[in-house]
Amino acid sequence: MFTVRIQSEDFDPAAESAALTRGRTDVGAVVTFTGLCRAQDAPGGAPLIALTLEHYPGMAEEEIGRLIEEARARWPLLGATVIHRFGRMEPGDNIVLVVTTSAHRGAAFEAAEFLMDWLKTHAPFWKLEERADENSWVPAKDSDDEAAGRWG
């Protein structure tokens, strides 16, 4: 099973992992990554009050689907779930979930890392940070491009 969901509602990582493996005896590894909204990026900066994520409907799902297909071409995945939220989130809230399954851990770990690296640079999402002193759009980070670049 390969699933992409873009939603405003929260998700349950354990339930999503269980759904991906239910009834499967060929799965030997499950890797789950959950990205959370954090209160502060830089030391000394004003704490984050909220993060609003916007996306391009239809295009976001399509692009994430392409990323999953690329991961399937590179690793022997048995399943994957990618859930990305949009809307206003506060520190501690779930933002993104990547779950990968394979017969072996190496493929599951690498595919999950690949998907997260490429989600950060290829999926059409925009982040607006709300802080006490100002609101600002988050620019792309060179470090995210470097992380994605290692996959070729």
Given for the second form:
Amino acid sequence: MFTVRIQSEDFDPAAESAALTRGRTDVGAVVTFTGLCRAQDAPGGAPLIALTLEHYPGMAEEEIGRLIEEARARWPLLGATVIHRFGRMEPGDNIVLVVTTSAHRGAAFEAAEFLMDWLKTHAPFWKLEERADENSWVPAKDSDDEAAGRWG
Amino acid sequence: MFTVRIQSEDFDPAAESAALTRGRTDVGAVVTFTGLCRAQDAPGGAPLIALTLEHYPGMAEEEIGRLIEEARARWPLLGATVIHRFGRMEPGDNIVLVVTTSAHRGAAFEAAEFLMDWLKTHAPFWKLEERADENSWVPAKDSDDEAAGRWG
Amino acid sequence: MKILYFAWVRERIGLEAEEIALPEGVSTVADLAAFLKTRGEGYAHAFENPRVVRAALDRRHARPDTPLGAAREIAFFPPMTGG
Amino acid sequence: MKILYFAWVRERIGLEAEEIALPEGVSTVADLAAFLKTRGEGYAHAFENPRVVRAALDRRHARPDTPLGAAREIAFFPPMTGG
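Please move on to the form predicted in complex with another copy of the chain, as the form predicted on its own is already shown.
What follows is the entire complex, opening with the chain shown before.
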């Protein structure tokens, strides 16, 4: 089962991973990644009040669907679920969920990392940071391009 | 929070990861790995009826505690939970859980993979496979030694 | 052609979307960005450094030299920062 | 010294644990394995290929040349297959 959801509501990582394993006896490995909103990025900077995630409706689903197809071409996945939220999120809130299942751990781990790396650089989402002193768009990180680049 | 539990009872990955993030705003990444009992290892082989996991009480907790210390020395982890079950498990049952939390995804992913790779080759557990035709101890895999070896 | 803008590209231009008729000579993504840049202060600000503005043609990532062809929708936006 | 056996080492020897007094000349893990191997058919079977039998001394992984020293507990077992 391969699923993409773009939503403003919160998600439940446990329910999503249960949906990929329930009643099956061929899944040997489940990896979940949950990305959360953190209070502080830079030591000494003003604390983050909230993040607002803007996205390109339609393309976000399609692009993540293409990333999942790419992951399936590279690893023997039994299932994958990607959920990305949009809207306003406060520190501690969930932002993104990736769940991968496979017979063996290597494929599940690598596919989950691949999906996160590519999602960061390819999925059409933009973060606006709200701080006490100002609001600003988060600049893209070189380290994210490098992380995505390592998959060749 | 860093926790090791060796138990015969099942575990709840959601409750364990919630315990590492609740009330915190410094966690940006949560990775969970769940290892499950699969019905079939080799195509054409007799299906697995059950696995019985034997362990070395005392050493199992201590050794996994040492692996967590090693992971903490390598990555800036905010928390980690490792739960390994012993006793008889049927296909579809949970065997092992690793949860790691960090500010950023790289550390959480790498530490979870490191813990699983080292757990496979260092934690004193042995799997007895019960099949229709015979019971046999699972041989150690060269691929697990290689996976553990890549961490230097 | 429908044009969509996101994040600070949207803020600088002051529009989420607009319809424009492609002028003659505009055949690639880069051509269209260069044309838009001449349409006023907000556009000039949005495209002041065209290398950092990304584009998607009919919801697929496109490069500056990608031909607009028969695409119905193009979007311009900053490098993505989701996940 | 307390000796523990696990998995097929335990099955072949037919014991989970035993206490033995170390004979003279037995000072390393490999010495003890070689001594145990002489104690009967089950032991000989368990240690028939001593390279594949692993050991832990006071609950820490040990190598064949690790000195037994003042350790109170040693365990012999096959390569681990948990996780």
